[in-house]
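One chain comes next, on its own, written out as structure tokens in the form predicted alone.
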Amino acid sequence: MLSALGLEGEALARGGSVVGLEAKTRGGRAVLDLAYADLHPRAHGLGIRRGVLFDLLHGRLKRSPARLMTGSEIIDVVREHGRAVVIDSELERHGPFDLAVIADGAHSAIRRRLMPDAPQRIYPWGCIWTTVKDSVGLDTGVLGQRVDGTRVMMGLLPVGNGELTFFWSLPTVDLAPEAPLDLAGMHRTAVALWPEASRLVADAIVVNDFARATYRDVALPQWNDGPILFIGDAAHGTSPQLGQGANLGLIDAWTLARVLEASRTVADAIGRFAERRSATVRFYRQASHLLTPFFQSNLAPLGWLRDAFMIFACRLPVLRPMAATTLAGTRSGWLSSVPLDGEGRYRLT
């Protein structure tokens, strides 16, 4: 996707190459062990800070013919005579437009107003995260995780420039803005769980610049309400367990642009968009929903099952390719995936 936008070189320079994923228990037992090279020798993931990705995309937007308006908080979108009118917090009306694309994230207020009956529950677990310098040389190009049951999970993601993003799982009730973080307790647990990373955790605690993140499981009955179309996390928010939020959102946008170019009417374009995106999105939403409790929940037996059997999904010849394509974001459904091109990239169509 970034290559198609002319951003690949800068993204690779400002992000970190990720060759695979590993997860281990407190005792060092492997739970997950996946590699992108199983799909193609040149395939790899890109670990990149959210602010850097935004900066790249924002810079590309400014080079496009689009007119960007800032300083307006959109609080509603209404339908008038088959078109969309956008209303901001000053009650100023914008439009009408042939199409309004709603991409305001998993906690979308517009979605909750227009589709209040759609399942969009908050996950009972979220995380805190921050980015730190890799002062101890833990960047091996692997997204590493350590788990202890289903209530403790920490991870390190390479994001380039000698930095790692550190994340720590917490119940949502502990992530309220006013809730104090037990950073001393977190450090004690981290020392026991992943001793090699304890210095990085200590560095993160000293800076104390943690972001708090909560997530929603969003399942809309349809992508649109007339000329109002939801994409990205606003349409299909999940937990971050499979790490596909940015990928799914980018491909949503790419697909929407292509179908708009190829369709005679907006309604036709929305129909084509839904046809092309629904199976992939359904798979990742369902797979994330099923997998998350094995890593973040109060159900201890799920942790025992995970530790005993999940590694076999990474090693059995039948299951490993499915696990690898899920990691790579190339699944197009439970029984199919999109092939990579000759350079080991997702094949955009």
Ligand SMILES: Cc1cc2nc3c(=O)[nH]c(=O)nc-3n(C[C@H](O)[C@H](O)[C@H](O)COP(=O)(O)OP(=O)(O)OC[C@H]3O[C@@H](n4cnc5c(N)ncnc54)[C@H](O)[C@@H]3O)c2cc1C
The other form holds:
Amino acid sequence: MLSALGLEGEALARGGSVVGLEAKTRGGRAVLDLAYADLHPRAHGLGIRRGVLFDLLHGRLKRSPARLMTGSEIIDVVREHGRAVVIDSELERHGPFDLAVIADGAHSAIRRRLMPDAPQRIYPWGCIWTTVKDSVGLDTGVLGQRVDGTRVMMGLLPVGNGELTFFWSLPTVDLAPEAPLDLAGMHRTAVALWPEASRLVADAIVVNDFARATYRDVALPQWNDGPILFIGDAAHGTSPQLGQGANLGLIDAWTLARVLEASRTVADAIGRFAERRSATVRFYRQASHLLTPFFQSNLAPLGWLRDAFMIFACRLPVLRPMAATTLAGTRSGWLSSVPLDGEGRYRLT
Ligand SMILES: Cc1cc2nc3c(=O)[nH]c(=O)nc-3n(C[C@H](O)[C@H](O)[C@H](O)COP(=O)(O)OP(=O)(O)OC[C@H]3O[C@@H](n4cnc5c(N)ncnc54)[C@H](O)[C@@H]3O)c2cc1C
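With the form predicted alone done, generate the form predicted together with this ligand in the same format.
Following is the full complex, with the preceding chain placed first.
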């Protein structure tokens, strides 16, 4: 999608190309080992900081005729005569609009008000993360993870500019905004888990600029409430285990623009949008939900199963392509995936 918006070159210059994913146990046993090149010699992922991705999309938006209003907290969206009225925290009304697209993230307050009965439970585990200089040359172009049982997980993702994003799994109860972080304990465990990364962890602790992330598993019964449409994490929050949330949100936005161009009415466009996106997001939600407890939970036996069998699944001729297409974001269901284009890119339709 970044390529279609003319942003691919800048994204690669300001981010980092990612060639695959590996996970190892504390003892060095491989758990996951996947490569994008299995799908196409030129296929790769993109590691990019949120702020950089935002900058790119924001810059592109400024070159479009869209009018952007910032600094507004939206507290409600209501239906009036079949149209949507957006209300901000100053109680100012905006609209009515033919369509309101709600993209306020996994913890969407608007979704919780409009669709209170939809499953949207918080996962019992989340993480802290920050971005550090790669002072020890650990960047091999691979998203690396180290695990010890299901209660210890650490990852390093190359994000370009000589930087790595470091993440550390923690129970959600320890991630409350006021809860103190046990950084010294984290350092001790991390040194034993991934000795080569101990300096990076120490650097991260000195800067102490950790973001706290909790995840939700969101399953809406439908994408919209009349002219109010949910996209991105607001519609289908998952745990980030498969690293697909931003991808899914971007492709939601792309698809919505295409169906709006091609439809005579908004209702028709929403129908087509749901038809085109539902199977893919259902797959990623279900797969993330299934996989997450093997990496982040209190269920120790799942860790034993993961350590014993997952690497074989990565090597089996039937399962390896499925795992690689899952990682590349091209699955369109449990039994199907979208082929990459001739350049090894996701094929947008
Ligand atoms: C630790 C972690 C690692 C991840 N790794 C990956 C990865 O490797 N690959 C990947 O593709 N995805 C990854 N994700 C998922 C990705 O971050 C999300 O899927 C993505 O950010 C969702 O985008 P969104 O625009 O739907 O929501 P968000 O990015 O959450 O944006 C929502 C926006 O709405 C604004 N907002 C919220 N409420 C209001 C309101 N009331 N009024 C006005 N504005 C409001 C917020 O300020 C925010 O800017 C990861 C997530 C986490 C937590």
